[in-house]
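Presented as structure tokens, the chain that follows is alone, the form predicted on its own.
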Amino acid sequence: MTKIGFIGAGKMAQAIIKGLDKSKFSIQISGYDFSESEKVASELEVSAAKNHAELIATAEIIILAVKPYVIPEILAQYKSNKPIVSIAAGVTLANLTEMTSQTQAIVRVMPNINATIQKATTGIVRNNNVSDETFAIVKTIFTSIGSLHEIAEKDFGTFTALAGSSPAYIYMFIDAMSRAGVLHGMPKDASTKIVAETVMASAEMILASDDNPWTLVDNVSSPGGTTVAGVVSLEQNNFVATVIDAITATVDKNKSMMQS
């Protein structure tokens, strides 16, 4: 049974822990407030360490589930040669190596908010010090909460935009469509549920099909019909370009945060 220690017990850490098989992993958490950590640990049916030092001493793999600005302080104060997994946005493998050592085994992971329902889309990359055995364990941890994509680190900024930030944009799209339903006489709660179900099924259709999304658009658009009228309206209002601009703005912001 692999011993995993979570430094930080916020929403993302809790979401990951909820998805883990407790028969395969021994899980311990450590926060700044021991009484709060005990409360969260009890709810999650795991154990709480009195402090970070105790957790690091007992864990085989350490998961940093804290805000990016907290990581330098933790890594400066608590030294360990055990594998480290970071889920902090914008903190690169090189950054983490500078805070630890050239021999430190480090895995960088980026789950998204859908981890809270065990449907995360997660990006992962390791440095050369991580063994295949350790990497396999880390991948098992994160496949427990959804899908996992092994990507080059240079693509993490784009991944953050496509998977990390995009749920907010998708929520906006769903809300806009449901408001249109309200405009045309349908109750908001019914309209929202209808749109959300349709978005979910449409995404499943893409994953199940060998066709690209535009082919599926064409399949729904009958000549002279209602759908193509809406598609043309979206095109006239720069829908595609606007979405691309939003992703680009997200990527650019991520780059600027890493440089500051």
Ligand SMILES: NC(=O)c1ccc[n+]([C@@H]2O[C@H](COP(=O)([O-])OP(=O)(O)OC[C@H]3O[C@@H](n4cnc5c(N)ncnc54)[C@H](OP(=O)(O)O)[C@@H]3O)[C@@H](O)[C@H]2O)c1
Second form
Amino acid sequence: MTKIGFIGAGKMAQAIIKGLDKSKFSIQISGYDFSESEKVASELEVSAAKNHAELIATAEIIILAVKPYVIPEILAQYKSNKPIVSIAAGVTLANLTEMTSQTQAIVRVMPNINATIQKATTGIVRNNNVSDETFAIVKTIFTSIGSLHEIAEKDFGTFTALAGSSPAYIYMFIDAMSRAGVLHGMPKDASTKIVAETVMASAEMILASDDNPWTLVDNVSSPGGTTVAGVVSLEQNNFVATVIDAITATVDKNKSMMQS
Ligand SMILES: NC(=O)c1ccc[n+]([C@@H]2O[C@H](COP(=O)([O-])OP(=O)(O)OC[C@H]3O[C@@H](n4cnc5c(N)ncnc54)[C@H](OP(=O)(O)O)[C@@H]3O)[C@@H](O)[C@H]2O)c1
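Could the form predicted in complex with the ligand be given as well, to go with the form predicted on its own?
Time for the whole complex; same chain goes first.
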């Protein structure tokens, strides 16, 4: 059984722990406050370490699940040569190496909010010090909460836009469609449910199909029909360009935050 220690036991740590198979992993948490950690540990049926030092001594893999600004103080205070996994947005392998050592094994992971329903889309990258065996264990951890994509670190900013921020844009799209349903006389709750179910099934269609999305658009657009009228209207209103601009704005903002 692999011993995993979570430093920080907030939303994301709890979501990951909920998805983990407790027969494969022995899990300990250490949050900001011991009594709070004990409460969370008992809810999640894991154990709470008395402090970070105890957790680091026990764990085989340490997951840093605190906000990015907390990581420097933790890594400065607690030294260990055990593999660390960071889920902190915007903190690079180079940043983490600077805070530890050139020989430190580090995995950088970027889950998204869908971890809360065990359907995260997660990006992962390791440095050269991480063994294949350790990397396989870390991949098992994050596969338990959804899908996992091994990506180059240079693509983390784009991944963050496509998977981290995009739920907000998809919520906006669903709400806009559902509002249109209201405009045409349907109740908002029913409209939202109908659109959300359709978005989910359409995404499943894309994943199940070898066709690219535009072919699927063509497949539902019969000549002179209703769907093509809407497709043309979306295009006349720059739907594709608007979405691409939004993703580019997200990627650019991420770059500017990394530089400041
Ligand atoms: N939420 C997301 O959708 C998401 C997605 C991708 C990545 N992430 C990353 O995941 C990390 C955690 O985010 P989150 O959403 O889980 O935040 P969160 O709910 O605020 O959890 C962070 C936890 O760390 C605790 N903490 C603060 N200082 C600490 C310390 N010195 N030692 C131990 N624990 C400490 C906080 O306790 P207090 O509340 O008592 O301060 C809180 O419980 C962040 O780095 C974020 O960038 C989050």
